[in-house]
Amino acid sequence: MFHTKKRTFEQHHNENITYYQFSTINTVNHKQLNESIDTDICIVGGGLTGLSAALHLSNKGYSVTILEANKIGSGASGRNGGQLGIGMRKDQFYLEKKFGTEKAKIFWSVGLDAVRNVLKLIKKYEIDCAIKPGVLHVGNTNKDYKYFLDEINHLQKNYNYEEIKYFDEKAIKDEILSDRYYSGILLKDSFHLNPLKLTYGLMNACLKNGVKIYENSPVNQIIEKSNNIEVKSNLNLINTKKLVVSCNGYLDNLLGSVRNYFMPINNYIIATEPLGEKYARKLIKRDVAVSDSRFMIDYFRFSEDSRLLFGGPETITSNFVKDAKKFVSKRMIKVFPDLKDVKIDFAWGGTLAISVNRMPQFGTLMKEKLYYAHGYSGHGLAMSIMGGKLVADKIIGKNDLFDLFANIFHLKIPGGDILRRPIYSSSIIYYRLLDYISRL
């Protein structure tokens, strides 16, 4: 049996509208669970993972239902930077010599396949998410080059991989208008959009197939029987032959011992106001996302209406900032100092997760009657789609890639609740520290 009192989701209600759902339309409304039901998927989590699965599986003819603690897509889901990237978290250098070259390989097959993977359902559905190609990703420092030269040769000559551009400090500061970067790549095989359109997108078309979905809805225990899963919703039962969690960020003490695997996070984004088409092509030519090899890095990209969104400081305590509008202004101002007198109209928090390895995790509990997928470290636009995909196909008995992920050695923070925090404060005021000195 799990149990869950902490509920990180209930962070999120005082804060002001965010962007996203200021530039989105919701015209559905879904009611608190108010019964107890029988069904025989049921997920925990309204965000992209979980709709992602609740698609595929409903595709296959089963009756799902999804039970989220506060709105669709009301966590990270709704909340992230936009940019739909291809790859996993760490680099192939770096998959390579964790786990051999073989698996490396699958891992960059999976990483190319969840964009597209988001790219069939955003064709499929007509989800008008507001999708541009091209993600940069610049150099802070002017070393960085090196391993931007060595990183496309790199997947040229293995991966057989062409859809990259090199850019010297000249080209650069051409594409960027600011003084802080050096060099840069472009991929130009992903791509940003805005995620609450595409949450909502996903949403609508389990709508279209007879998933049930349930907000305001928190679980708060999950019973193991011989033969299926009991879900505790406040007053309410669910009995469920399988069960997904996904949570992410938001897990909490639902799966026990499981979220100290990962480290919950909030990051912080602002909304200018809009700066007009021209202006904005002044400042990020090809209009593409752009991303810095900062360890605590900073993101950005213009929206539909040309607003720049800029995201990236991470804090240090479990606690939403106060103020994040001038908590992450300051880091925008550095790039861009002629923004300095600009009006921000939104600036909104979420929360993700980390994982020591920047890997995601899945797993299966309960004799392989309970599922979940979580901790995909910043990069997890794509991969959460991609991962409730997977849940899916092990469902359904397609075992191979969720088990390749399941297998993955995952080390546990030590210290549980008491140390976790204090690790990663620590952690923070560490990797704040070398891009300081970086820069020097």
Ligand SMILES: Cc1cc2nc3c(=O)[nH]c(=O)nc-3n(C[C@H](O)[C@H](O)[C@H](O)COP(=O)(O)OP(=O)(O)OC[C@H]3O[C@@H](n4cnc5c(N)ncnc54)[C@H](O)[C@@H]3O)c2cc1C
The other form holds:
Amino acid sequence: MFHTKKRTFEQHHNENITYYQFSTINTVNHKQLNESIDTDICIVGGGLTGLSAALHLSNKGYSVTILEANKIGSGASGRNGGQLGIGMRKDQFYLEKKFGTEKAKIFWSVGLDAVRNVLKLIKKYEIDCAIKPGVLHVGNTNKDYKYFLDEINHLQKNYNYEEIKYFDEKAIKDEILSDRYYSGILLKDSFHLNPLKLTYGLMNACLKNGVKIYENSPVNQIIEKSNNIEVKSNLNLINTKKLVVSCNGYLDNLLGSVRNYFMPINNYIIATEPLGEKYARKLIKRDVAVSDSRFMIDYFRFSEDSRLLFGGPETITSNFVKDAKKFVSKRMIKVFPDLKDVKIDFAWGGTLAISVNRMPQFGTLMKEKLYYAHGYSGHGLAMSIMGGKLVADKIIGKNDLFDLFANIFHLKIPGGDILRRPIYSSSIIYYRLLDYISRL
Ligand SMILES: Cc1cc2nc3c(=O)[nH]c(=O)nc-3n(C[C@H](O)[C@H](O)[C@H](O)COP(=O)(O)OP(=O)(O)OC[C@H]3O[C@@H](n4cnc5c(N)ncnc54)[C@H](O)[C@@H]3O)c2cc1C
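Starting from the form predicted on its own shown above, please give the structure in the form predicted in complex with the named molecule.
Once more the chain from above appears, this time first in line as the rest of the complex follows.
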């Protein structure tokens, strides 16, 4: 049950299309690599991390080649919840305790810059990705309000941060037409958007810079040479001065034991039929994205054509669930019982990389000829684009922020290849239980 010979990216072969693929026109198809080539920089993985690194490096004049096992954006980047959130995955209380106030403040400003950086890219490259402002965190229990008020107070006092609004029980029930929530905070400078449109926007910017992109070209082996790296993709050899590996949850064993420091998790989303703008505003009054306060988070928002996109449940098995529609619908109906007869037009899953402390994992191997960035722990829409930029900065010689992240200590997920899924799954069951108890 826990093992498959399939590589993680192959889970997406022959699957039904996602809502994002349905809603997004991509006129560019990239050929498969069928010759051996030389390049300054080779990037493995055509998601937001890889595209962002490629864009920043090609802007500096490097010749860049991207090898993507599937299609550009076929990983998490083109199939996520679309919440472009500030901060890191964990809150400032946690970061201060774990890393000290000084570092926590830098992480906070990186998290803000990550979102601002995406806004700048959208403007500069005129990317139409249906971006809208506002992410609302809602409390599932009648105790969450204390945490929300503490957080607001802390951010105002210590981070001079005011772009946050509190909702009490009455106010939150007016915002979201559900009886599940007791309080909430709105992050006004977080956003939500169509992530595949964003991914293609960055891809097109890369192409204008002369970046070479190959699809259906999985990398099978990486070999260190004295001054360069040889990369094998099927029968072809890529001779590169530097290599960036940006495969995130789909990494498998391409970098050996590096995979043991995060858990690949599958998360699922459904898209309803279009519900109409008027009804959509009845369910979510201000058209913001919403995520809840449980360990196993529910998140939802409306698409540009008024479909409810609802995500949340996770599995840690190496195969996706067969009936994602049913799996996710159950949770959606608990939040919005009135939607029980609504047609679900699309259902899909994606794989993300979760680290124990929920911080991204950046690093170098092969005497700084190989760079990797992954492990955004479900908070990677802005941070993967930042991750790619920081990798590019590091290659160019600007080390500080990359090194700050690379020096974070990460625990190994115990159990090796055979036991880590069962071990992690037991901890998930424990937290699911806590989610359940907290509602009693
Ligand atoms: C269902 C879901 C919902 C999410 N919701 C949110 C959200 O709302 N907000 C948020 O901030 N984050 C969210 N995330 C996380 C976010 O999507 C990721 O952190 C981010 O997209 C990671 O980008 P990436 O480029 O590093 O990885 P990916 O986009 O996963 O790209 C990795 C690429 O590497 C390729 N690859 C793998 N192996 C090889 C190989 N051997 N050779 C060549 N290519 C290879 C894969 O095919 C894939 O295209 C979500 C993730 C999922 C799955």
